[in-house]
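Presented as structure tokens, the chain that follows is alone, the form predicted on its own.
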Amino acid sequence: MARTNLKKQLSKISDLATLPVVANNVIQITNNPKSSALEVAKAISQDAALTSRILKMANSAMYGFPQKITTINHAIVILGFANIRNLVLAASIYDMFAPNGQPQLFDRVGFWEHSLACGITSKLLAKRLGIKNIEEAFIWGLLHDLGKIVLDTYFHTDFAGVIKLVEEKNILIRDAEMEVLGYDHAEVGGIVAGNWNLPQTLIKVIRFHHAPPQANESMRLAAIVHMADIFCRAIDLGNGGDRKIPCMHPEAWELLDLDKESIKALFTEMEQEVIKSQAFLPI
């Protein structure tokens, strides 16, 4: 498909892919400082099968509270706002793209299990490198990859052509969407970000995980996805499209500094909590 052709059909991004009503809401009201947790519990509570995911979610092994959480405004007050906002996120969206049983060239639950790595690896790195929030960290490694099924789910045709040219040249997905489309999934994820009105912060790091310098204030954070992308792959966690490792940038390779031993136990804590995540996702 034409570079321009493909751009026209972007644009029409804002009216397919659209958050669910609930979501947007929370969205909304996460974001507005001035908001209470009633607030916020109430816009969740309008979706019986979202409350029920939040609060499994909350529940999992990867959270590890020691006590049951019940109800949605015992699950603000201990995971606070911005936590129950990517809870929420993660769960609209995965339910918008989630794997529908049947073979597909693109593989979605091997997508959703990197994905899944990715965001536990970012955190993970966060946690090592002193970023204050890293609950943030998870929600920028579960989404980076948004693009890709966007382009599956809206771009079927063209994108089973990407994958096809994989499969041909064993070559990286980002390589092939370039050659057949003249675009990448980390563009179209980008779009997409901006139009659900997600915050600045996470559309950059979306938009640039294969390029952190170009997300300039936020290069750390775009840095630490980028790393998380390749050690998951270094050590087969899911799929992302291809089997091939992508070379680390060597600007965030300097800027987050890991020697061997930590890239060691890293891999190490990778490996234990993605166990601990299986029931995070129903994937």
The other form holds:
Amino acid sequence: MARTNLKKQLSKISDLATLPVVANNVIQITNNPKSSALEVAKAISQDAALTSRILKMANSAMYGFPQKITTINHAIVILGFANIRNLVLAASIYDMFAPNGQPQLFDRVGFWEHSLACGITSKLLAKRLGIKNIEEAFIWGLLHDLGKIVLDTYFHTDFAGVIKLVEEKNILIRDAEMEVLGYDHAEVGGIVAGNWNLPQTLIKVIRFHHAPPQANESMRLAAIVHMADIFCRAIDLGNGGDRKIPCMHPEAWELLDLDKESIKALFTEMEQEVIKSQAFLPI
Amino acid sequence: MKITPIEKDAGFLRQTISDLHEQIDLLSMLQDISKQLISRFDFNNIISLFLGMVKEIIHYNAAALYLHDEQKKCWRLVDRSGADDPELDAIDIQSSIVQWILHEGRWSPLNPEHRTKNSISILPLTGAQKTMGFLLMSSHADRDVFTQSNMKLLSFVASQASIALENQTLYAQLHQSREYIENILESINNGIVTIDMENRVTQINKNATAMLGLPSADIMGTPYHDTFDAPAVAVIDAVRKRTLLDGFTPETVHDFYPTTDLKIPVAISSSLLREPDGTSIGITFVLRDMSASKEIERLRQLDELKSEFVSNVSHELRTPMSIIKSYVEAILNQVSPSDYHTQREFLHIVNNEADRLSNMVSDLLDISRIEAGKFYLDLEEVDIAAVIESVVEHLQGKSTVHTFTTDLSGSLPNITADRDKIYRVFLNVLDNAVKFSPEGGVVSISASTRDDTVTCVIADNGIGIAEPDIEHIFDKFYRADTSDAGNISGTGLGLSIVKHILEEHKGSIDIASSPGSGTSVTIILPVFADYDSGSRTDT
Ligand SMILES: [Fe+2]
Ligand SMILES: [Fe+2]
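Form predicted on its own done; form predicted in complex with its partner chain now:
Below, the chain from earlier opens the complete complex, with every other chain and molecule after it.
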């Protein structure tokens, strides 16, 4: 496919895939450092369904708060702005791309399971590396394959061709995307995240999760998600869209500096945390 | 319901931009304060700065700072700030919510759902490894303090304070262990000097500064060539060279000059200081003051002599006692009451032994008086020739193998002295002459007057005294260790008492001798001594 055609296609995505207004407002408000919990709470409260969904997630075992959180304001001050923004983002994207019950060629249930597991694993790896805002790492993993679900939603026919090719040839979904579309889900995800005014690091991580060194100053973070993706596939958490495990980027592997014992411990922890965070699945 | 995207709101954008400017100002201010925090090593300083910064950000009414007590494994209240607040005191810091907040490490409110006057919140202090403590705060509930920037600022301030506190703890520990090592170094009797590979002094204790005659120990970091004197530099240079080659040097003795008029022998040994991986990082020198060790050696010998003396004295006292006892028993049970001659002979022996015993006891009494500083003279006019003659008479009566010759130069003046004590002096010296010529012989006594002094020379032709013993002959408890003298009895106190008596009289005694050719003792006494008020007549 020609490059001009690609550009046209991608600009079409920008028009179609727009973030719900509430989520957009929350991102804007939280981008302003002086914003208060009350302002954010006010913005979220405009969407009753979103509000109850966020409270459900805030009360999940993943955060383990010893009391019941009953108001959004409480959720914000307890979990912090970053966590809440991520919850709003996750919940809104779930709404946009939830499995609709009909049998699909692209396994959306498996997709979200893979994404959630990746979010959890990224958080665990970030903690291991001593990265301070580990709540951010969760959203990096959760949204890393955003491009796939966007493609399935807005380029359904083309993407069906990608899935078919994956099954016929048993190749990586990324290679199939390149063959059928001429671009991959990482590029698509990056463009969409950019359009949504998501934080720069998140955009970079989505864009380069298959090629961490190209993320430059965000390489460390891209490497975390890259490895999380591979680990989740290795122990079959969710469905990454193909039955193969992508090649591990040697630089990413070195950066994480994991030995056999800590990988074993990580796998156990991943499985435990996935169980605790079922409230995060869109179903 | 229509929800408006807020980025279309011009007021919102304007507000955001001006807020961002404020943020930049605030951040640069925080950077300054952070620098201040991190550069502090004083605990109270860090705490008060931290509390001040937090107050500036959220204007709390009251705050309580808890830190983890490493020993007791619990939270300890270390500081309070602001008004007294019973609400703060009532907080259960063991509650699950507090634990959760500390685990998460974020500034969080404790009672967000309660519509109370005050909002209580906790700011955890998270260090590199663990939670070090937390600040419990109470602020007005109607203030909307839970803004994103406050959260960021507080977490920043808390993390800086934690780093500062961690540094402070490390610094204090370092300081403590350094003090501990310095205490150890100072408590060592030897001098210790360490240098690095560039010959800079890295450690030196007071003993070493004293031996090297350095004005102060404040020479750390300075090459020893700049501070030690030339002889010391030469010695250290040589020892260092060998240490670098062999890894250590055994003890060698060199002369050091702590002051221009003082020379002390110092034994130096050294060893190379190495890192665990084997790289050399310096040299440790151990300096031992040999003059000090000689003094210790002398005291140790004195101690030995004292215990030897006790056993000698016990033995010496027992000998006359048992002689007296056996002769008296013989007189009572075996000698016929009519055998007047034998009785008399035995009583004579008893009398002599009783004298010996009495002399020993008075020696012991004298030495204890001298030691207690209660040795006084009973001064009178003394005819010294008469004293000498009565001593000779006394000794002549006891020995058949010794001859006494006296040359008293006609007219000796009377001297002011303690007659009994002067008598003891001559008795002792003459008795020694007799004792140390066991084969018998001539003991000559001559006396003459010159320049208001009387000089007496007592000479024998006995076994003599070896050179090294003469030096010690006036020491208390000292008896020359010669096999020939082994059967010569005495407490060994005699000559030290003699010397003391003569010194009290402002006189002196001198001994010249060589083994095999006899001994000559010279006693000098002033005719009119100028007795100070310390000597008084003993009544
Ligand atoms: Fe991917
Ligand atoms: Fe993936």
